[in-house]
Each structure stands twice: as C-alpha cells, then as structure tokens.
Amino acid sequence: MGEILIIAENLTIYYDGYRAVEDITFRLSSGETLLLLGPNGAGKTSLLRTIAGLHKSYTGKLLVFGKPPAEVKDLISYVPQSHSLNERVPLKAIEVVAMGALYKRGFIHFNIPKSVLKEAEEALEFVGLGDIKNKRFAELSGGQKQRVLLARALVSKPKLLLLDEPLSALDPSARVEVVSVLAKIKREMRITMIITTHDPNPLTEIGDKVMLVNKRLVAFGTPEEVLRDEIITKVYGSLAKAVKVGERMYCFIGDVHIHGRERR
C-alpha cells in the first residue's frame, strides 16, 4: 500500500468528561479500507467523528495527512449513519449530490453552477443512479438514498471517506448494491475508507484491515488476524464464531449491545 495516511497513538476521546473510547493506537495506509467493528455503544461513531475533524476533545496523538484532522477537513468526506436532510424540502437527487461540492466551495444550493451539476451527474452515474437524477430524494428507496449520499460524498473528490454504518438500515438486496459501489470506489478511485459496522460479513471482501473496539482497542490487523474465535469472544461472548470460507473470513456474532448508548 501507499504512504501512512492516519496515525493514532494512545488516543482517548472525551464527551463532557466521559471517556467514549480510550487508548487507541493504529496506522492506516493510503488506499486501504478499514472496517471499524464493535457492538452498539462501543464508541465507533465517536472515533469516526474525531478522525473527521468534527470532534476535538481528545488526548493522545492523531494525525491525518500529517496534520490534526480539523486542518484537513477539505480532504475528508463523512457520511453519518442518519442523514440530516429535511425530506419535506423537494430536493432532487442531483441537487443533493451537488450540495457535497457546494458546501466546500461556498455556493448556495439554489444557484448551482453548470460545472457542479455536471460533476454531480457524473457522481450519480458512478454509483449507478444516473437515470434518477431528477427524482425527488424523498421518493427514493433506502438503498438509492444511501447511494445518493455516497455520490454526494464523492463529488468533492475526497482523499479519505468515512462511513458510519452505511448498511444498517438496508434490506439485503440494497446492501448488495451499496457494497458493490463501495468495492467500485476502492477498485477505481482507490480512496482510503473507514467503515463502521457491527456486522462485518457483507464488507469483508473489501476490508484490508479490521479494528475491533469496545471502549478500548481490542484488536487491529488483517481480517485473518482479528476475526478469530479467541478475539471476537472477548467482545461478543462465547457464542461468537469466526469461519473462513475460501479466502474470506466471516464472523457470526448476533446483534450485541453493551450497556448505555453510543456517544455521538
């Protein structure tokens, strides 16, 4: 892989004095995809938002592109688990995508330059939705909405893509569509990605590294190194099992929650 893109050393993240996650140390190289795995409430979102430069209350070392995350936000696209769009506003899919470019260029969305519309259309084509560009976002299926949000994240040409539970609210067929787009991003754009999930199985094909967290760093490494019975049972209990099928690792863990809700 390429140069080291993210360096975290003894990273502890705070919310109002509460330790969301603590003592996280890892390195991620350019072009790699990291699956950030842990039960609901483990601190995955907190870690992702801090890497995105959206949360600044932390101790330890965290460098993205050699700088503190807040200084390189223009190089990062972050897709939260729940979008903040008001679906009562009749935005078309292409307008939603264009917002990703407009936000970073300081334009207002009702005066979209033709060049930005062209980039938005290309991003929709990339995620396989060029034919629905003029449909209202609110009318789209869950899988289509997620792909539109991916297109919005891509239109600003990020070097780092952060995705918080992108598959959690989707039915199986929509998950396949979204994973296909993620694989295409990895293959054709070679963008570094961090994807949080409580179920790694749909994503193991694209994951170069896996980080298992449960308030603390439990394990970090390749899927073969992390998705092992003796490691995942520490977090998910004795019924958790890791199975290798061909060259891919699968992890059967059920839907596990820890006490308290995950801090945002």
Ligand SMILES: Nc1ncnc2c1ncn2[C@@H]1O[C@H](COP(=O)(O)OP(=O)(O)OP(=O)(O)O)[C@@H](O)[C@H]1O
Contents of the next structure:
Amino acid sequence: MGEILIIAENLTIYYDGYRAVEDITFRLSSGETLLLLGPNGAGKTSLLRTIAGLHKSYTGKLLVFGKPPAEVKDLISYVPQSHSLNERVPLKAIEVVAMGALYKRGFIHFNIPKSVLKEAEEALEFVGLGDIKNKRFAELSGGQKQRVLLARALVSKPKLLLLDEPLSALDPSARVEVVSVLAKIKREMRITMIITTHDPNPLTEIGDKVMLVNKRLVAFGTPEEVLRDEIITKVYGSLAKAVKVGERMYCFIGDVHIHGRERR
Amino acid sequence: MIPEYLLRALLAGIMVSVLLGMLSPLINMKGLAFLTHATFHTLLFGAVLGMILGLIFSNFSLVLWVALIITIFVVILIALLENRGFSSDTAIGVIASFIAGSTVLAFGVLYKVMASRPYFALSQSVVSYLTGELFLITLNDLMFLVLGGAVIFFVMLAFYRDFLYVSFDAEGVEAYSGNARFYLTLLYVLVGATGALIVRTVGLITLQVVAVLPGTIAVMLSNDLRKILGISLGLTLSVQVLSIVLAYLTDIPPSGIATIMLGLVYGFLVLRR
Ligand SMILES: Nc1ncnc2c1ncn2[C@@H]1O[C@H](COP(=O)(O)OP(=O)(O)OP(=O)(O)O)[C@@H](O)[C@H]1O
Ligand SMILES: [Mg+2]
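Which structure goes with the form predicted in complex with the ligand, now that we have seen the form predicted on its own?
Up next: the whole complex, starting with the chain shown before.
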C-alpha cells in the first residue's frame, strides 16, 4: 500500500464542550479500507464527519493528505446515512448523482451541464444502475438508493470515500448488492475508504483495517488483530464472539447468542 | 369595458400567482410552513411599525418598505441561528414569539400616535392590510409589485435547482463543495421578500394559506417536478383570477374567496383519498 493518507493523534471531538469521542490515534495508508465499528453513540458519525471536514470543533492532530480536512474537502466524498435525506423532493436518480459534480463548477445551476450529466451517467453505470437514471430517487429500493449515493460520491472524483452505515436498514440481498459495488470501487479505483458499521461481517472481505470505538479508541489494527474475543467483549459484553472461517473473520455481537447460554 | 381598477387587480393577481406558484412547492418540500407563519407575524409587526412612522412622517409608502426591511432582517436572523446549529423550529419559535410580543406593544404605540393625529383614516388601512386591498391598488403599487416580483422570480428561477438540492440534502451540498448556508438563507429571504411584496394584495390573514396550500396540493397530486410546478402555478393562477372576478361581481374581498376555494380543493382531494 502507498503513502500515509490520514494521520490522527489524540483526536478529541466536541459538541459545545461535550466530548463525543476522545483520544483517537491511528494512521491509514492510501488504498486501504477501514471498517469503523462501535455501538450506538460511540462516535462513529462524529469521527467520520470530522475527517470529512464537516465538523470542525476538535483538538489533537488530524491531517488528511497532509492538511487539515477542511482544506482538502475536494478530495473527500462523504456519504451520509440515507435516512437523513428529504425524499419529498422529487429528484431523479441522475439528478442526485449530478449533485456530486455540480458544486465544484459554479454557483448557479439552473441547468445541469451536459458534461456533468455524462459523468453522472457513467457513475450510474459503474454502480450497475445505468437503466434507472430517470427513476425518482424516492421510488428506488434501499440497495439502489445506497448505490445512487455511491455514484454521487464517485462523480466528485474523490481520493477518500467516507461512508456512514451504508448497510444499515438494508435486507441481506441488498447488502450483498452494495458490498459488491464497494468491492468494485476498491478493486478498480483503489480509493481509500472508511466505512462505519454496526455489523462488520458483510464487509470483512474488503476491510484491511478495523477500528473499534466506544467514546474512545478501543482497538485499531487488522481484522485478525481487532476482531478477537478479549477485545470485542469489552464493548459488546461477554456474549460477543469472534470466529475465523477460512481466511475471513466473523464477529457475533448484539443479540446473537451463539452459545445459547441464556436459553432455558 | 373592463374598469381600470379591475385590470390592475387582475395584473396584480397574476404576478402574485406566479410568485406563489413557484414558491409554494418549495415551502412544502422543505417544510417551511412554520417559517411562512413567522413571516406573517413579522409582516404585521413591520406594517404596524411602518404605519407609526408613516403617520409621524406623513408618508405611507413607508409601510411597505419598513415591512420589507424588517421581514428580510428577521428571516436572515432565523437563517443565521439555524446555521449556528439551532433546529429550524427552535430558531423560528424564539424569533416569532419575540416578534409577536413586540407587535402587541407596537399596536399600543400606534393607537397613541393615531389619537394624536385624528385626521388620518388609518384604522381602515390596518384592516385593509389584514384582508388585502386588491381593488385599491394604485398604478404605483402595481409597478412596484411587478418590478419587485420580476426580481424575485428570476432569482428564484436561477437558484431553483439549488433550493431543491439543499432541501433534499443540505449536508450533501456542503460536502460536495456547495455553500448550503447561502442557498438556505437566500431561500428564506425570498420567502420573506415575497410575503412583504404581496401582502397588500393577498392580505395578512390569508397569506399563509395561499402560500402553503397550492404546493401541498401539487405535491399530493404528482411526484414529477414539472407537473408539481405546473399544478401549483395553474392552481394559484386560476384561483386568483376567479376570485377577483367573483369579488367584482359579489363585493366580497377576493382574498377570502381565494382562500375558501383553495380550502375546498384541498378538502375535496383529502376526502377523495
Ligand atoms: N450534533 C450533535 N450535537 C450534540 N451532540 C451530538 C451531536 N451529534 C452527536 N452527538 C453526540 O455525540 C456522541 C456520538 O454520536 P455519533 O452520532 O457520532 O455516534 P455514532 O457512533 O454514529 O452512533 P450511531 O451508531 O447511533 O449512528 C453521542 O453521545 C451523541 O449524542
Ligand atoms: Mg452514526
């Protein structure tokens, strides 16, 4: 893998004096994919938005491409959780994708320029949605929506892609759909990615690194290093369990009681 | 022959329809009904303040200007609060209650000033401000409405897509190098300026309904942007023109007729569902 792309040292993120997460230290190299894992309220979104340059109140060191994130926003694409979108606005899939490229070109966008439309179409093709470009975003399936958002992120030609829970609220087949696009992005475009998730299992195939946070850094390393019983039980309780199947790590957290200890 | 005042009323009605027809779907999609409500309070406050000044300086064109300036000032204040992280409802709630309270105080001052200048028939003007005075519009008023309306129309048209995008995903606009705060503030200013510009024709009491309902109805009927705009524009236009004609024949204020017609259309659609 290439040069160091993100450096965080003792990074602490605030909301009006309230510490959302503290003392985060890690490095990520270019081309790597990081899975950011943690329970509700752990600070995943806060960390992601800070790296994206969208949240600016933090202390400690944070360099992205060697600079403070706000200075390199053009190189970063942030994909919010899809429930934060207002679907009353009847935008077509292609219009949503075009958003990713429009704002770097000018201030007024009465019409979408042809060149942007073409790029948007290509991005939709890349995520396998070339045929639904004129469908309304609100009418797409969950997996399709997430892929449209991925296309929007790609059309801005990012070098760093930040995805907030791209798999939550998706059924298993839609998850496969989205993960295969993420794998394709990694394989063909070699874009560095940080993906937050509650469930690492569908993503361990593409995750080079895993970070576990819970208001502070619990562990950072390769999946083998982090997804271990003694580490994940610290956050998810004594029933959490990590297993290795072939080359891949799997992790059972939350309500999955694989020992059946609580059964009568 | 159509009387001239009727012609003026019709032209004013058309201008008002174009502005509201364009704006109303945005108000619905972005969820700005509460903002238009706050605009209503602010316009009343601005109008009362304008009347006080108008009485003192014997210049009633001040009413429109004071209302316009105060309204734009207040919507910018609301947008600034939102940009600092307050929720939209909180920002509007705080400002609107402050404005509403001040309005009551301002009325007290207005009555005092009116009592000291008994020769102005201003009480009538307060009432006509509330109900709209479409048939009393002067050529000057009309010119102002058309010119101001044209400016608002073209600004709105130029930024319409950006308004859709900030309504859809403001953080996304920001993340992809757009200035979401600017677009949001501009949208608020357009809502305030439109309110101030048309309040004398539409009337304060019915302003919110005619600003909100056409968009709500259009969004109910279609999910295609062009159709939504078409329905909203067509609806405001036919309601305005029809209400003016009916008002001319019956002597009931047109704003009341327009509002009742919109309410009937909306009620019919809701029941038919
Ligand atoms: N805008 C905000 N203002 C104040 N506090 C916030 C804000 N956003 C998040 N927080 C707080 O910061 C902490 C971390 O929240 P964050 O949303 O980053 O967690 P998360 O790991 O993304 O959770 P989830 O899995 O539920 O998405 C929480 O305690 C939350 O209440
Ligand atoms: Mg989150």
